Ligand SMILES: Nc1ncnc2c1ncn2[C@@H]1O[C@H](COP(=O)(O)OP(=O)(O)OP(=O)(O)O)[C@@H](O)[C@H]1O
Amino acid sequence: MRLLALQVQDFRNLPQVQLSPSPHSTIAVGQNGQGKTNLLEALYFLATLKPLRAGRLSELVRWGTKSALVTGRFLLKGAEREISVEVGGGTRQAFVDGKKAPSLEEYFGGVSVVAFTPDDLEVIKGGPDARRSFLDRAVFNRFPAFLRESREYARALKNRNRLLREGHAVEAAYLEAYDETLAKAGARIYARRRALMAELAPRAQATFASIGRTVDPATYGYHPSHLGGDFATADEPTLAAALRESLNERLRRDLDRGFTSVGPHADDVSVTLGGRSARAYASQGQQRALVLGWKIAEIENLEAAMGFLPLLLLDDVSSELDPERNAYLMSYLAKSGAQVFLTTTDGSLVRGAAAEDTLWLSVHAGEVVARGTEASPSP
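Structural coordinates of the indicated chain alone, per the form predicted together with the named molecule:
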């Protein structure tokens, strides 16, 4: 997969950007508040249809304008295709080759992206939500059908919660039918997450060992709280039956509270260092290395399993890492052969990821100007 051209119109503070990225590194340099993250966000939004920073869709549209448009031309399995997304009036519309996308599967069609941002630390420090969405992003990259499957689950969950809020008047048989659907969809989510973790966790642990500079090993684990020890081997019907049973057991409580308290939407990913919770004990630097270990593992895993590298977006990551870990990351990027977009306030921090064909961009007040392809930026 390769991005051949990117066009951005009225996205955040970027009125108009047109560029042909390098097949390897494209580096956007600029001072604070100029639009570097906005440029990455435009690309992230194009590739995921989700904003990089939490918030409402309307925030993406440049002030004083009605709609934003991001278009990318990709080379995918030897064929070129153009996807674009328009945001306006609080909604988004996706297009493939200039026509409304018939489905999201059709829209994504093999485009995948892994982003590194300073906010990623939330994955360790934050609550289960942050870790779940982190996990699910990786599952989606690895198993594109997961998009549809997770929506099915979300729909079933919403319906069940609505019924629960209607309270005890709801007929038991009616609720049972919903539980059946929810348990089946939930079992699929469990199985996908489990499959991803089986591939990813050993890689992430190994990557962490090489960058963590600590003798303590890391573990990354996923184990739904209500399931017993046989989670690793249980087949999908068994997982569905177990979820159905838990839903049943908690029905009284769920009816009182008006929401479903068990299922994949309530799970967590555990990250430990030396056998202890990373959230409670890991230092800032160790937390960064834990996230970095995961992301690099995700990239390597995608390449091994799918045969291609995702597009990598790194927002101001070098300023967050110590020189040694930064050097590790930059040389990893240079060696990986991946197509990478980096932003920085200081080009010298990311020079390790630059090569002959690096495209240097300068970003100033929403204007993005190409400064040429060379191993280091001109003064």
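Let me have the form predicted alone next, following on from the form predicted together with the named molecule.
Chain only, nothing else included.
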């Protein structure tokens, strides 16, 4: 998979961008607040239909304009394919080769992207929400249908919570109907997360062992809270039955509190170092190494599963890593053969990932200017 061309119009602070990226490294250099991350988010949004940072779609549209458009032309298995996403009026529309995409599966069609941001480096010491989002981004990359499946679960959860807020007067039959939908959709999310963790965790642990600077082994795990039975081997009907049982057991508590307290939306990812909570006991450097190990494992896992490397997006990560681990990451990127987009305020931090055909970009006040494949330009 390779991105051949990218067009961005009225996305965030970017009025108009047209690029022919390097097949290896494209590096955007500029000061903070100029639009480097917006360029990466446009590409991430194109490949996933999900914002990288924005809470609302309206935030993606440049101030004073009505809509934003991002278009990419990809080479996939020897054939060229164009996908586009337009945002306006709080909604998005996806297109394949100029026509409205008939389904999410048709839109994605093999396009895959892994993003790595400074926020990711804080995920270990953050709250469960951050770790769930971190996990689910990886699940989506591995199983694109997860976007549709997670939306189905979110709709059922929203409706059940609405009924719970009505209190004990709500009809039990209504709740039971949503419990059934929630249990089936939740079981699918459980299964997707479990499958991803089974593939990814051993790779992440092996990578951490080489960069963690400690003899303590790392472990990455996921087990739903308040779910009985053997999670590791249970099939989806069994998982659904277990979730229905948990929903029923906690119904009185949920009615009192007005929200659903059990399900995939309430789970956490466990990360330990030497058998102890990495959140509580790992140093900041070790926590970041744990995240770096996860991201490298995700890349390797996608290559093993799909037969090609995903597009890699790294947003000013080098400035947050210590020199040794940054050098490891840059060396890994250079050797991987993947197509990489990096942003930085200092080109010297990412020179290790550069190749002879690296495309250097200068970003200032929403203007993206290609500086060619010569030495890194000043921001």
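Quick caveat, the model's predicted, so the values are computed rather than measured. Definition used throughout: the rigid core is the maximal C-alpha set that superposes within 1.5 Å between two forms. Residue numbers count along the first chain shown, from 1.
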Taking 2 Å as the cut-off, check whether the CA of Ala177 shifts that much or more between the two forms after a rigid core fit. yes
Examine Arg56 after superposing the rigid core and state whether its CA is displaced by 2 Å or more between the two forms. yes
With a threshold of 2 Å on the C-alpha, tell me if Ala201 counts as moved between the two forms once the core is superposed. no
Core-aligned Cα shift of Gly229 between the two forms, given in Å: 6.0
